[in-house]
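This document opens with one chain alone, in structure tokens, the form predicted alone.
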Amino acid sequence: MIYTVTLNPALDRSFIADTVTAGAVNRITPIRDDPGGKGINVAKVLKGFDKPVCACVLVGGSIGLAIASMLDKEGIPTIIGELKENTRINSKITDRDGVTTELNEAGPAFRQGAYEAMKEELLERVVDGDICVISGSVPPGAPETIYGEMITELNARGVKTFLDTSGACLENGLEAGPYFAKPNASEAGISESIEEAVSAADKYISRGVHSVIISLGSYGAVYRDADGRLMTCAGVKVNPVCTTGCGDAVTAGFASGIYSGLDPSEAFRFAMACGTAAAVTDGTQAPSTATVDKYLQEVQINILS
């Protein structure tokens, strides 16, 4: 099974606008409401490509149910901590040259009685060989070591723990050593650089993960893990139509991969394969299958140790 991990999510308004300017008025059209979180669209990718996967979310009032019938709706099975206050609203817009602005709002304040249900639930159904994506921001007034905690009690069940967030909530998840990491160029405090992402990627592993995907927007990726291989992959030229959840599904299609025994060359592949899909599908629902596909045939990976 694999398990995904959102403490912060929330509902995904998305809109389309000829042109976003600050200060002026500007006229969107919405297109989708879709349940979000970065958990919750790793889920979504997941389920498209049938691999069993459990959405464990905390939520509260009626955003927080709507979130819960939308992931029923698409056969998400879920573990739920409820919350007192209602669940966030994320707007998403996307102008004509397919630049996504968005307007995220912090979130309910945490509660710790919500997310210990939610844990202990977690903990007693994982088995040895499981996958758990934790990823996202945390609600406000969360510790910044919840990450690293939880990544500690999913190690010691034999769980391939998958962290993808940032800030502190990063740093201390990293000392807990995730099985795999999946920060961004600014997450890593680079600049979308090849170079600078294989020299990042080196500090990772130096530091306990197994594996490493830095993802570089339309520049690609860099590939490290700690059995020596190193890959890079140049972004697919595509005219993006939402830009939002296309890191989640890198990391989806990567956890699906290592699901299914795939070689890390071909996890790598297929994880830009379902990134590049992403960026051209309306919203933060899954790319579709066949889109993937497309892109699958058109992905190169470099393979350079």
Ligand SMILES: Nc1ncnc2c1ncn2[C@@H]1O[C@H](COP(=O)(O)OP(=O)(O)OP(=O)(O)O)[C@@H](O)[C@H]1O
Second form
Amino acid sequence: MIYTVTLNPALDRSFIADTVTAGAVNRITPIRDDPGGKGINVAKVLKGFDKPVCACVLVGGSIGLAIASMLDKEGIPTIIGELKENTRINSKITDRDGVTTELNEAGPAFRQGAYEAMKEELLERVVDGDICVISGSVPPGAPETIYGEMITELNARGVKTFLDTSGACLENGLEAGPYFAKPNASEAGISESIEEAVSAADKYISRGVHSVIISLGSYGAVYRDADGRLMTCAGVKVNPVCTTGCGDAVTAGFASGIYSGLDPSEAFRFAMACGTAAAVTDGTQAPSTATVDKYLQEVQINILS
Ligand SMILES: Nc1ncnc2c1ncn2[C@@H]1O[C@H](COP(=O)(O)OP(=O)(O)OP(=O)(O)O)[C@@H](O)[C@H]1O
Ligand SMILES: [Mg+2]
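Starting from the form predicted alone, produce the coordinates for the form predicted in complex with the ligand.
All chains and molecules follow, beginning with the one already shown.
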């Protein structure tokens, strides 16, 4: 099973408008609601590949219930920790020129008991060889050490832990030695350059991460692992539709590849095809398998060692 953990999910509500002007009354039309948050995005991509996936989420109120029922309808089982306050809504308003304005809430307050209940169920269920993808921000009030502690407990059970977050949660999480990390250029503290990513990747391995993909947006990505493999991949030239969630697609693709026993070079190629496919897919919807297959033919992996 591949578990995903989303401690601060959101209902992604998409609107269209003619124009969006700060300080004015803006008329907007709702288009669709999607369950969102980085771990949920990963789960949606994995579900599209028919991988066995389970989404662990902290949700609350009627919005939380709506998210749980949307995941249920998409055939994604859940492990739920229940918060007292309503789950957040992130509004995305796209104007007639295609410019998107986002209004994102911080999310409901963290509740230790809800988190413990969710985590205990996860720890009871996991078995050696499972993957657990821990992604995104944490709710207000959650300790910065939360991902690191979760990684330590999951590692001890033989679970391959994947970490995709930023700031203090990333730094703390890395201390616990996750199996895999997927920082983007800004999270890695570098510019979008293959050369800089190659040297930055070494630092992750020396900190105890088994494998890392540093993603560089349209410039592609670098893969490094503790077995001495170093690979680069130039970005595929596309006309991007929405690049939010491309990194989540990369993480999902790599998790899918490793879970299926692919060689890291093939898992990296698959991950890059997923990232590219996500760039040409609207919103944070999972890219279709047909789009991923198309880019699988175009992605070139450069194996340096
Ligand atoms: N404009 C683009 N053109 C082509 N490929 C892209 C583009 N943007 C992203 N990608 C693909 O997606 C991968 C991940 O993108 P990026 O580095 O932007 O992730 P990210 O910043 O972690 O995204 P997010 O956190 O929003 O999911 C890139 O390595 C690349 O393969
Ligand atoms: Mg990212």
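Numbering follows the first chain given and starts at 1. If you superpose the two forms and keep the largest set of C-alpha atoms that fall within 1.5 Å, you have the rigid core. Worth saying up front: this structure is predicted, and the values here are computed from it rather than measured.
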query	finding
Exceeds or equals 2 Å, Cα of A24 between these two forms, core fit	yes
Per-residue C-alpha change between these two forms, Y295, threshold 2 Å, rigid core fit	no
